[in-house]
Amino acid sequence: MSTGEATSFGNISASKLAEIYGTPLLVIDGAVLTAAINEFVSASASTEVEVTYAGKALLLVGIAQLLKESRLRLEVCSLGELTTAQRAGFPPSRIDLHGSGKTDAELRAAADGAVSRTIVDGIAELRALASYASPSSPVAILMRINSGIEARTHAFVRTAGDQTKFGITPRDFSTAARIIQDNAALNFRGLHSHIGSQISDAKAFIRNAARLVDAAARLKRLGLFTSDLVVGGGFAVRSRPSERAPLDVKRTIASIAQEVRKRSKARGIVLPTVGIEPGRALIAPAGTLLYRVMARKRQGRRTFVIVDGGMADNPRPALYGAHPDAKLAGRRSNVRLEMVTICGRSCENDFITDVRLARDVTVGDILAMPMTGAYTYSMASNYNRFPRPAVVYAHGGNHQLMARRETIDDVLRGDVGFLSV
């Protein structure tokens, strides 16, 4: 049985990309990304559901340029993400501004028309936005609510329920309605609720949609009319390519749309436009981290394979127990498998994953971790003063740099030292 393979992306081998760009390296496979976008667009077309890419999963100027050519909207949650979209020429009419603690600069950008809709997360933010906006050019807003649906996922990525910071609770609806009605600078467009990430239970999305419609009916009685209703993202993806897809995307989207139609009719409200916000589900399958083996050692009964990356470029295992897969990518091997622990070179036992690899894995080999396009580079840090890796886009036999590898000068660029010692 072959236990390794010459992995390729867009007909370019992992070994060649590693040789050209070095490692660690995040490779984005253009064909896989395009297929993921097409899957969501196709699944949403018959139900007229709007699809928005959640930029926090991975947003580079090049990614935004690719998305600009699609039918997707884009969600940003910081001035940095907004500026990235602007440098890509992404149209403001398709940008939503998110965030649970927006700065004055971000609120001013929203008031100045840099985005299409602002998703307001709290009462204080609602008042602040009203102070920046002008009645002659009202800011379109969605009110993010806490629907109370506690998704079965890791606590760190659960974003609704009593233990989360996000959204406006039903007890504050009356206050929010008064602020909106008293400010001509605020144009209420509808509601938003995101319940978490890596959700594999379609019923959670359907329950969230139902809660949103109920909230729209209550706000109608308070004088606010919902035209847009966004049920968030969080569609689970496979941790390993060999796993079955945890969700049927088309069926889930259809079920959400059906629930909104049925419940809107029952609650006596005009059918709103439904929106979803996948991020990980679009970019994770397209991304693969490439590492080079630096050491292989035996400690007790355990074999450790140390690679030239770690929690600085892939913090997800340390943050919330993600278990990425890994395989020998640069050569073929017919040696039988053994269980090894792949870890990085940070100052912690940063266990990345336990996987079966060929027993002849050795220093210099290239390992590939698929399904790592989301929340790796976007969450990367300079811990231990490691430079962040490069990102390359591969498609149709061509490859192009999306983000250059940081240098030590980049890492130290913010250091100012002391004026005098």
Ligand code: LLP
Given for the second form:
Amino acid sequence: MSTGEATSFGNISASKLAEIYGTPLLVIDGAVLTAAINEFVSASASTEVEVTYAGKALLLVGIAQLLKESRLRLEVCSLGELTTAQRAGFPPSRIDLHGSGKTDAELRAAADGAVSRTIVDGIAELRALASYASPSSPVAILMRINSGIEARTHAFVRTAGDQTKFGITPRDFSTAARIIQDNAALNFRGLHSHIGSQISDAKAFIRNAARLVDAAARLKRLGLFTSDLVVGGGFAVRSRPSERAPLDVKRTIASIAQEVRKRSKARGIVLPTVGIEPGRALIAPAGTLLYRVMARKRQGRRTFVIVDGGMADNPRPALYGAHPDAKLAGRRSNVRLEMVTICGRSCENDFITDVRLARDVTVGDILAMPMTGAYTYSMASNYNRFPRPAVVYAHGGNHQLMARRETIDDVLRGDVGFLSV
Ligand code: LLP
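Alongside the form predicted alone that was just displayed, please also present the structure of the form predicted together with the ligand.
Time for the whole complex; same chain goes first.
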């Protein structure tokens, strides 16, 4: 019957944050983020697996500042993410550069030492990078391979197999090896393979690790020595706090490390340093989106609750059919629950989720969607010319703005009209 306690972050209530910063609002709970970082760091300590945060899940200067103080490395995939890391003073020695279509400016930055490793995604890119780099300070590269492991996940977030654009296929290994060996400006460090996102099957990670070791053995025969081997990210998280964790992080990391150890021995290669690259698993649990109810209506058999955000700030339901949880956050209610459809306010029938909410939820109430720290703000757009929401960090009884809410002027910043009219 009851919707329980009003939501809070540490001892700061959702309604207080909504009142101060407005809605929609992404709240990052510092204690939850720290716990997630610690979980990965401690799970990988005994196997000496290196953990890299994939910035695409959510990267702000403040996030990079926090990560700088941890032991994590940082993966960036654009000049925007790289500049964010630089503004935070994140050490280049812990940054990796990704991207399946890197621009000249990104390749130049890599060649100029802005990052420690560049993950090369194709043959043409290998040549382009070699042309920017100098033999006097060779650029360290990992070769992203397409391991062919098709993980069971949403097709839109699958990144290996011949239906995907990613990586270098085994067919092209000898060409890649030749280019690398002919270019003193390229320093081959090893291999990378990321197979997708929201993967809950530990075996897929292990199979990917095995393929990487096999590729390392093949490249050894072609004269390339693998010292780093990164199995990518994609560690699945619960979409609702009530669900069980879909993947045992500690066991999965241990199994990956064990597979690499066993297979490296069998294939006669020196044991490489193993790396993983989670994004979602580190930041999703720490994030909660807060919305204010704008309208509530009954149409046909459904009750619609329309909130002041939607697909512009929370695109995962529309893109991947995600169903985040939602609850009344600003107050307690003891009335009966009813099934409602929460919608955003975009022109589409912008469904966010179906949940059970108290029957007395009304205009002005605050709703919270937990576990929404990943791929929400980072994928937010100005669709309908909505300003992007604010992001606030709540920790130890304090709260601090990480990204201010955009203004209408921000939204119109690049709109120059017809300059010559
Ligand atoms: N490394 C590479 C090279 C990646 O491409 C990705 C994600 C990751 C690491 C981190 O994956 P994670 O641990 O966060 O699953 N927008 C989609 C997710 C796309 C992920 C793309 N690559 C979503 O909201 O589900």
